[in-house]
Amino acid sequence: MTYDLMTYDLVVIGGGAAGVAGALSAAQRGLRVALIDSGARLGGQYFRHPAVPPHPATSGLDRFVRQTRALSERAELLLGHQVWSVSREPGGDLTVHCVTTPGDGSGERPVEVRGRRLLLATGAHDRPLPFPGWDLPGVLTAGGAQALLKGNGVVAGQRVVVAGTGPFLLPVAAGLAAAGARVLGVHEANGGLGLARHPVLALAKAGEAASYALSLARHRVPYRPRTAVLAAHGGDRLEAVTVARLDRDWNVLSTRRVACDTLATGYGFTPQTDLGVQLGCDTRRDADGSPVLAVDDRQRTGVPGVWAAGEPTGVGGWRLAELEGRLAGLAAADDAGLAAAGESAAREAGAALPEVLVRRRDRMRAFARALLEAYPVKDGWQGWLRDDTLVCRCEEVPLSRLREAQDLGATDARSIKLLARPGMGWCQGRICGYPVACLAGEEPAPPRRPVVQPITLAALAEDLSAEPPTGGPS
């Protein structure tokens, strides 16, 4: 087992917009920083890119690449390291437990990284909804289709339908169309004027929305509000989908069948709060009911020495994530400087953060909240399901088994899980947790996982049984 004996001033988990901005801000203030990410390259989900992007089309990618180059000269980058747990040592330091896979074929190897402070910038993942046929080959999340295109240059299919709710559908459809796919339509389950009640906020994004609209028009991609995909059909793979016209509550008014070979679907995002919850950080409900980490104006959680930025504190896009990361990095640097000076009283207040950044963050948070309110997930989707519709794909649990559990007395998502096994498979409820909670009539609970990511028993046993060496790094 390899231990990094250096205790960093700040350990950052997550290599997306928030993590890189936070790590760079802290490193520029003189802190010893380590950034940990499971990917082979920095970027997270939004800035996912090939090793040498020829013509970066992703908004902000040039800026992000410049930041990563500056960061690589000032901080330790631990890429290809999957974090599965964080613990606090008796002296107050935080130990990040990771696994990495060397190229020698020896399997997973545990690694520990110790820091005096921690910044959680773990991002979010797609939030799909179940429907008949969603387990067919050719059906994938909108984020999955975009990741294939950005990271590998792979177009998910030739005849593509994009469906779900939220503005994220637009860049996905535009990117696929520009890459050569025939996008048959963008089906938005909510209305097309979601931000009509917030004209001032909408104006700030008018240019970006117009660029997507022009791209879709150029490729003759129809945008159809108040429509959704109710079912996917096919044998060995996807062959067609059923598209429905919906009312305001997502009840079905009429249906038609559309032939296609690929469906990209998404109903927002689920913030990855696992590590924060594991450490005991407080959570709050976001505008869409999702549990997110609660932070103060300095991005501090309620746990001493732990900051959070980006999607774990509320989904709001890469610009907001970058701002929150910068503020968190500056706040951590202030904390380190005050700690070194022994000013315990001043440490609680901290130095004032740049007012221009704080105001910009607050405006972007208001816009993010308006988006969540404009594109809600309505309960009508539950009427799209059949008894044999799989709700949990890992454990192959259909809707009928959840209803049986409720008939036996299960009154909440946890008791349904114990009786019917949804959420007990490989993904540990990351995909089915939201729909199971909705079907149980409650809001999703914060995830409580002692092991946040899959780890082999051999690596786990080695990590738990070995003692850190007393000499130099082994």
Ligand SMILES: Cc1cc2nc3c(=O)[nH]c(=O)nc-3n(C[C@H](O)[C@H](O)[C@H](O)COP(=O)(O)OP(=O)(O)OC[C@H]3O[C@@H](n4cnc5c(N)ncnc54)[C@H](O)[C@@H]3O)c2cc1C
Given for the second form:
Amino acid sequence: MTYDLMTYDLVVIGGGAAGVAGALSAAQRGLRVALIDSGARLGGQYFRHPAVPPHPATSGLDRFVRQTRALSERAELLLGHQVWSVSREPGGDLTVHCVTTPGDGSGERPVEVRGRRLLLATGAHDRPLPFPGWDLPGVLTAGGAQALLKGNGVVAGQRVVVAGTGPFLLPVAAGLAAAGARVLGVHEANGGLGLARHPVLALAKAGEAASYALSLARHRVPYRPRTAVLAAHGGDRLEAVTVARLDRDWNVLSTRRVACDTLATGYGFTPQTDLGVQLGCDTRRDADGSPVLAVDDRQRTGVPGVWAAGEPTGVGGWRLAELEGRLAGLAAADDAGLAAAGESAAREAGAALPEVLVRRRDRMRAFARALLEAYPVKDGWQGWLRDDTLVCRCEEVPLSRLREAQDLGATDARSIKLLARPGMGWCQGRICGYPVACLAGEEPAPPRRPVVQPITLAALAEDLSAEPPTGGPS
Amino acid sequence: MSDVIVVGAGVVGAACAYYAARAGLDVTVVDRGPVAGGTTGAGEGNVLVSDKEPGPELDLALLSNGLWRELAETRGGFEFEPKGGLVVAETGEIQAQLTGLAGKQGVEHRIVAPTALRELEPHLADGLAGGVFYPQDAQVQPMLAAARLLRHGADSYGHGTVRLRLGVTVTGFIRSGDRVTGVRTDKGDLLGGAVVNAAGTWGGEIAALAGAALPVLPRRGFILVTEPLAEPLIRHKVYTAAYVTNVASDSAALETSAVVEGTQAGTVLIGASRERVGFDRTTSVPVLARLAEQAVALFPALRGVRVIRSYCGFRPYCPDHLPVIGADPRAPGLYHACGHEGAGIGLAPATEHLLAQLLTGREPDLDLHPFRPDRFPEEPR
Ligand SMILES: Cc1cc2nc3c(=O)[nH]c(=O)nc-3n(C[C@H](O)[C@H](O)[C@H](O)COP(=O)(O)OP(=O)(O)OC[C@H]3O[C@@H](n4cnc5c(N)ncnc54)[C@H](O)[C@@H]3O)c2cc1C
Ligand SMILES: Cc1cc2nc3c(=O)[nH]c(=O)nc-3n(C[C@H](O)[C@H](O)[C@H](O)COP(=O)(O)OP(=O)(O)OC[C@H]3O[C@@H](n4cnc5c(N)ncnc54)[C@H](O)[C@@H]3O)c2cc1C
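The structure above corresponds to the form predicted on its own; please provide the structure of the form predicted together with this ligand.
So here's everything in the complex, that chain up top.
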């Protein structure tokens, strides 16, 4: 057990756009800050694996690199640390339980980090939908494809199909094309808007989206609204996909086969809210039905001392994540200052935050909501499944077993899980939780994951710093 | 109108529906949630005869053990595994106690010398003082067991039928004079010849709706679940002698003991903790850490194995550790089958076999007197 005797003013979980901005603005205000991320480098989903940009250096990346440099001088960076739980100490402090594996071969060990305040900036994860053949090698999530791009050359010459829904399909396709892949098509299941009328063009992101569009046009990548990949085919690995034309509810109108060796697919993102749920933070439904952490205009969750920023409060892209992070960092710094001054009433209300930042955040939040509404997931995808299509890959649960569980009296997603095991494996339902909820006819529930990341029994056994509670009065 | 209304679609209510239908009764099962959504969905599924002192609970467990075997052979579909249980002793003194207990139980067993432990469990730690092996200990997948029993009860009997009403909350009782003649629910009234309270940890609340006090309290337990292992490391249910004393303890404070076993899914389940903290679901890191520590002490080979999840549940605890089974003289027409604490899965078939005998006016195979609902001292008002 490693004891870090320091109690930080703020512990930030997540080193993406939101976490770095939050940690930096709090540290610049004089707070003692620790930032924890499971990755070996800062950057999160967007900046750690930058999609090969149409122009060599995006302004975003430059600024992010400057922020990380400033941050490393002012805060404790705990990289390669996976958080598996957060608990509340009797005195009110929060203990963040992590594991890390030092390079000396000694194996995984637990680390506890203590803070007066916590900022949850844990991002989101890919949301693929199941379809026949989605478990074939060569089928990737959009995020997976982005990570693949990092090791350049892997994709050169490959014949790639991009499918799913949402604006992020564009950077993925553009990145793949720029890296030398032959992108055979971008299949957007929603549509009607077309590239030119893409909502991204209408607002602040115009430059970025336009450059993706240009890049796609330059590489002669067709963008096809109201089409989707229904099935992947191949023996040992992907050889072809079935592409379908869809109606507005995603029912199939016609199909054709396209030979390819890579498929990148994604139907949006699922905000990573599990640590917040663990702490008892309230959730709300985002425009797409996803449970997200409810925050006030100071990025405060309902739990004292806990802030949230970026994707856990609703998917909205890296710019919004960064803004929310800054606001959360400033709000936490205010809170610390007022706490030090003993001004508890003022602390409850909070000092005013910079008006420009607040207004920009609100505008971008509204825009993010509009995007979610423009790219919904329609129920028609359920008709693409066959009885033997795996819904949960970790536990290898086909659709037929889900239906059998329902027939046996499993009336909700949780009891389907208990009877048929989807979501009980490695990913803890991160991948299959959304489709299983849809198939159960409900909106996805806030994830209940007492162990957020896997931890070895040896490391867990060493996490015995705190005395066990002595039991309650009942 | 049914012959019997069963409140609760956990493993106990499911067994009730099954045995009552088999006895020719028409049954309606009501649950506010899905099938197996209560404590049955948070249990481990052991069917144990090894952990009980001689007495009425052991008699019930032995009867139930035979019934589970019969159900597995004739019905199946719930991963029944007659794997056997191994209780291990850390010291010679404890081994002597275990041997003494085994002698009194009259249950099939084999004393295991320290040198023979690894023949049963190759990965056990060094330095253990021996153990006792109980071949009758078995395991079922409790959620599937509940679902399958309900289904079999519904499908198999021409004379008795089972109807399942899920998402229906019982809010009160319908009385005719003193007699219970049905239940009130949020979806309307249901009439029945008899009502069985199989509401597990919430059995006290249901009894209270009929004006009868039943001291069923939640006793929280956490379980750790590991990643699936390619090769099974652990062959039997293995636990330390401390488990037996913890089970029998009256303390509200936290107690833990090592209980380790593999499942058909390849995962290893690690328990067991007991504490009375109401219905608080907050994960307790110290409890999880303690469970891990005890498991790796027993099986050092587990050190590098990863925990991927954990869950907790609330055992339906009665102060004398016995379930409540039988007619309630304070509310004629109301029967109880709840409060099985940490053994409800194991004890469900026998409980309901006996209750079905009672409901059809026959003499139960076992004396139900020790389990009677009015055995608890009235609470001082
Ligand atoms: C393929 C793809 C293309 C995209 N394209 C665009 C685009 O063009 N424009 C745009 O604006 N956005 C785009 N996005 C979205 C963008 O990546 C996110 O909006 C942005 O990364 C959000 O930042 P964040 O800080 O909220 O979260 P993230 O960047 O996801 O950072 C979260 C961090 O938290 C860490 N973490 C999480 N849980 C734990 C834990 N338990 N323990 C330790 N660390 C943890 C993670 O390792 C990660 O580093 C794209 C995303 C994808 C996948
Ligand atoms: C961690 C842990 C491990 C365990 N391991 C084992 C083991 O290995 N072996 C073993 O035998 N036992 C074990 N148990 C104990 C076992 O799980 C319970 O004894 C058993 O599941 C109780 O079953 P039940 O059907 O009585 O209750 P439940 O499964 O809780 O069913 C009661 C049902 O009643 C319903 N209900 C309640 N109130 C109402 C209402 N007003 N209206 C309608 N419906 C209502 C609930 O929704 C619930 O579904 C364990 C328990 C825990 C917590």
